[in-house]
Amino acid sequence: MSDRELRVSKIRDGTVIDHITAGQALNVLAILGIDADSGDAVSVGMRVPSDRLGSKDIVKVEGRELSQDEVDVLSLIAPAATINIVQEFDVVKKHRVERPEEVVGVLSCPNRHCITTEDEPVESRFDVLDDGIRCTYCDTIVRDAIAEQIDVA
């Protein structure tokens, strides 16, 4: 295979998430709620060569555009990611992810005493820090295992 050949085929319509931090593609699928039973047509490239990152992951999802909540959480584990919207095999919109100031309802707090982990109707809320996230309710800080806090339930 030459350097210019595609490692993952083009999609007709959908979303391409490029420049994902190497090794994070499966966490991206979890954020998107994609598993073997979801019915989504997905292509995944892991640890493929990248001029910008050295190596990267890439995820292509047919027939779907991402919600802003999905992009916000994705930005926490893949801050250099690029979102490409594809229609009829052409990229019609392209943008880099931006880290939000706050993420609501998509992560779970690792503190088992936090009000969000009890039987209370309280949605999780995290402030986004330069080096991690902080629970708004109990001030627990998560720096290294953000992907493990993704609430896919």
Ligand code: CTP
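If you superpose the two forms and keep the largest set of C-alpha atoms that fall within 1.5 Å, you have the rigid core. Positions refer to the first chain, counted from 1. Keep in mind the model is a prediction, meaning the values are calculated, not measured. First, how it differs from the form predicted in complex with this ligand.
C138 shows a C-alpha shift of 2 Å or greater between these two forms [criterion: core-superposed Cα displacement of 2 Å]. In this overlay on the rigid core, S50 has a C-alpha that sits less than 2 Å away from its partner position between these two forms.
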Second form
Amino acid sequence: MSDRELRVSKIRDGTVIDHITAGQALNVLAILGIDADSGDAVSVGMRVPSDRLGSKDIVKVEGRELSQDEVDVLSLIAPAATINIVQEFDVVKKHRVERPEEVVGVLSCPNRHCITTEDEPVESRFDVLDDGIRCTYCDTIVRDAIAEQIDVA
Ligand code: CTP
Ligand code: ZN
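What's the form predicted in complex with this ligand like, now that we've got the form predicted alone?
Next comes the full complex, and the chain you just saw is listed first.
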């Protein structure tokens, strides 16, 4: 790739989340709990050209790896994403996200009376369906607005 094509600088150590569904980068940041105050060094590319996807988003987080729970939720909004672990400028590990059977944490149940949203030490848990997710505790189903359930607390 020539210098003219490089839009977002390479990173030395950290995680590159590539091939994110165009338009989902800000939701990916929310899943990772990254906001103006979080202190992480982060680069974001939105709707950059991609051979494979036509157009894609890309997020690079320096000095940090992702938890499996974060990757699981990420797969729901960016099913074609690739997770690249970078060390000393080299990609040392690369894998596609996989749709999990359940997701734990990160999302909150929209049911205000669900045990996971009451003042109890119960972590959220959803079964992953073909077309949405279902709270394991109260059976509430979320279909279209999964990104709206990202926990911003
Ligand atoms: N990357 C980075 N910093 C590095 C190394 C790689 O930001 N030090 C980024 C690249 O810009 C690319 C992604 O990590 O967006 C994956 O890098 P690489 O595997 O080298 O690129 P490709 O072979 O194009 O990846 P793929 O086949 O997954 O599209
Ligand atoms: Zn619930």
